[in-house]
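Have a look below at one chain only, the form predicted alone, in structure tokens format.
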Amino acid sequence: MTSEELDDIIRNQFDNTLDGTNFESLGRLYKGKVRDNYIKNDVRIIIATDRLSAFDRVITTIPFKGQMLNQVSSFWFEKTKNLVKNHIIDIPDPNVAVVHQCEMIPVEMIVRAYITGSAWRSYTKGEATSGIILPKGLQKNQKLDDFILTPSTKAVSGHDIYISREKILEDKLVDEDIYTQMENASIKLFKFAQNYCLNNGLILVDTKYEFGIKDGELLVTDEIHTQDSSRFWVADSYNERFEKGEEPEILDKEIFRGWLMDTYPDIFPNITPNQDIPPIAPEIKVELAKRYMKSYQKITGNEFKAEVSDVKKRIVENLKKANYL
């Protein structure tokens, strides 16, 4: 397939692309910023839409996006589910993850292995990121010495919020032992991660991971390593790139957060909740899938077949068969 027959391809699923979903059967409705959740005793059916998040705002819809990000999380929740527990139930269509519910704990877990997006943005403001302040003299994009872990608190609506360790412990958002817990697992699931993109030519950057808690035992849950929820450069031009002082090439949706400062500066990064979206060019949207696309095949080391469909309707089909619906 040419570069020209997959951009039609597609601009051809825009009028598909799924926007949300309402299957009243399923369970009791809420609606995360890209997913759509179906709580029912204790199982959770989530269903991964083409919404696209950026600066805690769901600006757009991508096509193919959430089937992408669904498979990649399944591959890596398959691949690691040795290493640490996860919720993973059963996977009955590409956009669709059944889960065991699980009593979520408010606090995500950012595992950061280079300095570069919002951490970056808070040290050339001589400002700390959850309580850690990074040596003086560093460059963007610059690897660190070491992983660094810089919790944040999951925000309802709104901005998440930074916060150290010490003030979780001190506000009792975690008690400590399972806190210790995360960390953990946290650096275990990122240094699996990492060497695995390596191996395939990518850098893991930096990644975000959410706990819960089923029957007293600390699961990994949501997604983890995905383009939403992780950065990802392509490895062999990145040494370059940092030593002639210019952006890493990017298989993450960072370039769309690029893209609106630069479109749309007196807008983001500090668009409100309230906040109308501006128009978004049909070419960043393309760009943007084919980068998922490109991602998901490094990732995964499959190709992905993209086919203008009618995503709700599958996802129908595949519930009623796997008797969900």
Ligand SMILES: Nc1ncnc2c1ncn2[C@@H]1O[C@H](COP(=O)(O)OP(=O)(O)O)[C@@H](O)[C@H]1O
Given for the second form:
Amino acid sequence: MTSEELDDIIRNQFDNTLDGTNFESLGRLYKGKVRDNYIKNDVRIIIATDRLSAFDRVITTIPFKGQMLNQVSSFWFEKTKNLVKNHIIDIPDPNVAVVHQCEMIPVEMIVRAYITGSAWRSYTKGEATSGIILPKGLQKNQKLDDFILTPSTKAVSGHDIYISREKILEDKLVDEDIYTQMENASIKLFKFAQNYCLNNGLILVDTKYEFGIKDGELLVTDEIHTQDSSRFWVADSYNERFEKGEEPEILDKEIFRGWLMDTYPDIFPNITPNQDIPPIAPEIKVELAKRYMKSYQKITGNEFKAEVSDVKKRIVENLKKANYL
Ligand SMILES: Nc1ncnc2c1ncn2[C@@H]1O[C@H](COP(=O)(O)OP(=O)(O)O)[C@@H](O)[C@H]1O
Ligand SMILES: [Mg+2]
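Following the display of the form predicted alone, present the structure of the form predicted together with the ligand.
Next comes the full complex, this chain leading.
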């Protein structure tokens, strides 16, 4: 398939993107920024929509994004299930994960192998992240000697607040025994994924894990190692670019934040919760869909077969077939 043919498929899928669902009989609906969650008894059905969020707002939809994200996450859950127990019960459709409903732990675990993003911004201001003070003289995007864990809690606004291990235990946000299990699980998962990615020419730069408790047992929940929860860089070009002080080649949605700020400097990054979302150019949507596809392919080693189709209809059929609807 030529690049132009792929562009056409993506454009033709614009009208089929999944912006949301409303399956009342599936359970109580919690609409996240990206995923529609249905909760019934101890089962949670997570439908990954094609919504794209940035600056804490849902901005637009991207063809095939939900399917790619759910499939990347499911791929990792399957690969790591013997390493760390996870919440997956069933994947009845490319966009859908059926999981154990857990009591969520109010601390998210972020693992970083490089200094970039918000940890870099804090570092330049001389601030610690989650109580961790890094050595002097680091450059932006530099590899750290060892992984660091920078746990965070969610503020009401949805923003993350970094918090130290000591404070987590002091405030009794998590039991020490459980917290230690979370640390070990995070490092195990991260090491595994980093090695796996490197073999596919990708650097897993940093990632976020969420955990929950089910029948007294710790499970890794939410999504893992996806383009929405992690940062990926292209391994080949990293060293050369780093030496020259250039930014690494990125596979995530970071370019979109840049596009928003360049195109609408009066609106982004400080968009408020009720402000209207400005028009999003089809070109940037096509570009993003291609990036998500490229990372899907790099990460999983599977080709992504983009086909114009009615996503919602397929989900309904698959949920019916598996007796969820
Ligand atoms: N196994 C689980 N049990 C309970 N809650 C979960 C589980 N897995 C994920 N979640 C929650 O489901 C939601 C997923 O939807 P998402 O679109 O990421 O929403 P949000 O905007 O809240 O991050 C998150 O709030 C996440 O914490
Ligand atoms: Mg989330």
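For the two forms, the rigid core is made up of the largest set of C-alpha atoms that agree within 1.5 Å on superposition. Numbering follows the first chain given and starts at 1. All of these numbers come straight from a predicted model, not from anything done at the bench.
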> Aligning on the rigid core, do we see the C-alpha of Arg57 shift 2 angstroms or more between the two forms?
Replying inline: yes
> With both forms fit on the core, is the shift of the CA atom of Ile280 between the two forms 2 Å or larger?
Replying inline: yes
>> Superposed on the rigid core, does the Cα of Ile271 end up 2 angstroms or more away between the two forms?
In response: yes
